[in-house]
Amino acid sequence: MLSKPMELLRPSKGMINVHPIQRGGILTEEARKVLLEWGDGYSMCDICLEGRVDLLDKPPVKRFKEEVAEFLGMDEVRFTAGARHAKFVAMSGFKGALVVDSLAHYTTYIAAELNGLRVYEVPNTGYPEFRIEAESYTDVFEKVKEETGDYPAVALLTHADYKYGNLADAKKVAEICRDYGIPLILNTAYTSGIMEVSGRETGCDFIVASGHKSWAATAPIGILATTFEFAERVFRVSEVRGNWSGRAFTKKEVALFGCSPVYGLPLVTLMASFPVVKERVKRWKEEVEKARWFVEEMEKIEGVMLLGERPKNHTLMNFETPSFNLIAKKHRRKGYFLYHELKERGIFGVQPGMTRNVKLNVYGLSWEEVERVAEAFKEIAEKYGLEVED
């Protein structure tokens, strides 16, 4: 037998995960209520008679549809096999080179290989806060157009990185874009959903979003929100009919491989705990005060010291520890004995064998939680005898 049940068991139950990935993922209570109601493979389709997940009246997915489009400040939108396929179907209505911010994420250079496109990248400020400068998008739209002869045909931001949690100046950057006629995909797979992003507000032609990693629903699924302007453009439905048989799907959108792939059960999850999301992030300040405190209480330890922009204006953390680093080298556990620390603890989410750099994320935790992070970190310091400021 492949697996038994005991093996399947989550190793995380019952601690603080403070993985960055994990924070914005947390299911609400009113999603868990649904899991097994809607678990079932192709639980939505059926019941769906239109073709497409996105058209369904019962339950409300299309209703939901327009509601998660206002909230985002956009026209339309459709769910996608999670933020790197938002990306690629964005991605899909242009040709030519793309301009991309340095710290995206490696699906962002996949999405636009797949899709043909030449990418660029606007430089970062480097060690130690990596800050993406709006100004530095001029840069290379004029680099572009010297080395091809046009201008770059779409361009994308990061809008909170997944190395530093840096939190990019997106209205800026699209002002730029806009001057130079150029659309821009905003990467929102770390903020909407925990913080407000509204497509109206910052100008951005784009919003790509991670149910999974910020909209506290269960894997895969992702978010394409669009105007009108390129709405039929990137959701083009099918042309095809077969020379033989006569077959067409003219209902099917080509970019969403038909039908939008969220067949049930994270569709469902989204819908469940979006009126939680629209609440929570009015708390965003409070989320970004909690950050901003434990990094005054790491910076405590003996050689730990924040990489990314100052202040925090994100929850997702990386910090540089070569004093812990120093302790694994000695340690018969090595790089593990931090995660075996934390652990016991109960303490869950950290890289296991990093002791370099300590990435987390502390977003939708309770002060007292974020204390007890803070703590657990001090009490491993002293307890391998590092100095901890009072």
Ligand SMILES: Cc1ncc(COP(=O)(O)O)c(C=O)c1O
The other form holds:
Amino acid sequence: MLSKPMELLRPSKGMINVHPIQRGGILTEEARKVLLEWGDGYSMCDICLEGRVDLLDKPPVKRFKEEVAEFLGMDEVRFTAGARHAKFVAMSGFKGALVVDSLAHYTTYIAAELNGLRVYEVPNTGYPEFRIEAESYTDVFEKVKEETGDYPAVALLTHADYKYGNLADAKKVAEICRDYGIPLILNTAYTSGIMEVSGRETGCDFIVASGHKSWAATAPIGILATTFEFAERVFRVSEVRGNWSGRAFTKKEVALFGCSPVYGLPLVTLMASFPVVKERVKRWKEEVEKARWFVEEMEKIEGVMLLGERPKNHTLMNFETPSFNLIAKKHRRKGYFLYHELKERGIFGVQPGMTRNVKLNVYGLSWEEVERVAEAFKEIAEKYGLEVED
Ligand SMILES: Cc1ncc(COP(=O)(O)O)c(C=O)c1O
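Now the other one: the form predicted together with this ligand, given that the block above is the form predicted on its own.
Now the full complex is given, and it begins with the chain already shown.
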């Protein structure tokens, strides 16, 4: 059955959306302007001479690719179908064991599975901070060697994780990997595009990014950046020949399905937002200040405590909220009460039905908006008889 127009309206329209995955993907004005012009199917491919979207001159994707490489402090870049696909492409250059942090996103595991890599996890410090200690990578590398006879083929670190918004020490992990000669994939789905990230400074071998999560682009689009050392290996070109015609596809990169699997709006919006993204990363410090202020305000509410590292170094946060959970038990709407109370106050994005924990992201909100969100939580708490410090 066809969708009715009503069904295509956005439920969060007009509200402050604090959903953790939404904040960094909100389009810039510049990106909004290109939506209609480039909305047709293969809009980008009007003048394609090389058979690959990353080599286009009109629009200037080839030049953009070089600009992104420079921005990320890497040598070579390709556009992928999200961070998940970028991880898949990076991992496609390796066989054997992969070591990942235990806060890695599910897409890391899926990318490894698809590449036939065996996954070993670096533990975190557990409740309440769940930190990934860089030194723990050493222990796991040694464990892999002991169990399999070889050191791992590759390692991955989630720069900021999706669960607690902890910011891992990428430089330290990269140093350890370098000492072992193990290439490091840095998953910056929640960092590059909102804060400054440089592969050269960090010392990692791959940077994975998500355009729709953190670079103000339309989904799906990701970025894989790497060094000259690894580029040929992961951007391997096709070697097959057609039996019938003997055709060869020697320019087509295998893990990118020949030509980048994204063209049109996702890539054009990424390009249109880029000048703004390059500037906004410089304002990260203030974004973190807002997050720290917000934590202080939330913890004035009885029974509310931040999970993850303190002080916060990222804008994604997770609160333990047993007091809200007790209210939910007696409320006729059960766990949905909080979602509805927030919605009535113009705030969207806290998971419906969830009151044990509240996970949200304040990235890109103005101070006034951050205050509105904090006030809404306090007002709801007081309405249901929780104490709120002045
Ligand atoms: C840490 C992390 N990596 C990767 C992803 C997936 O990103 P994408 O949708 O670009 O594949 C997510 C999604 O939430 C994530 O949190």
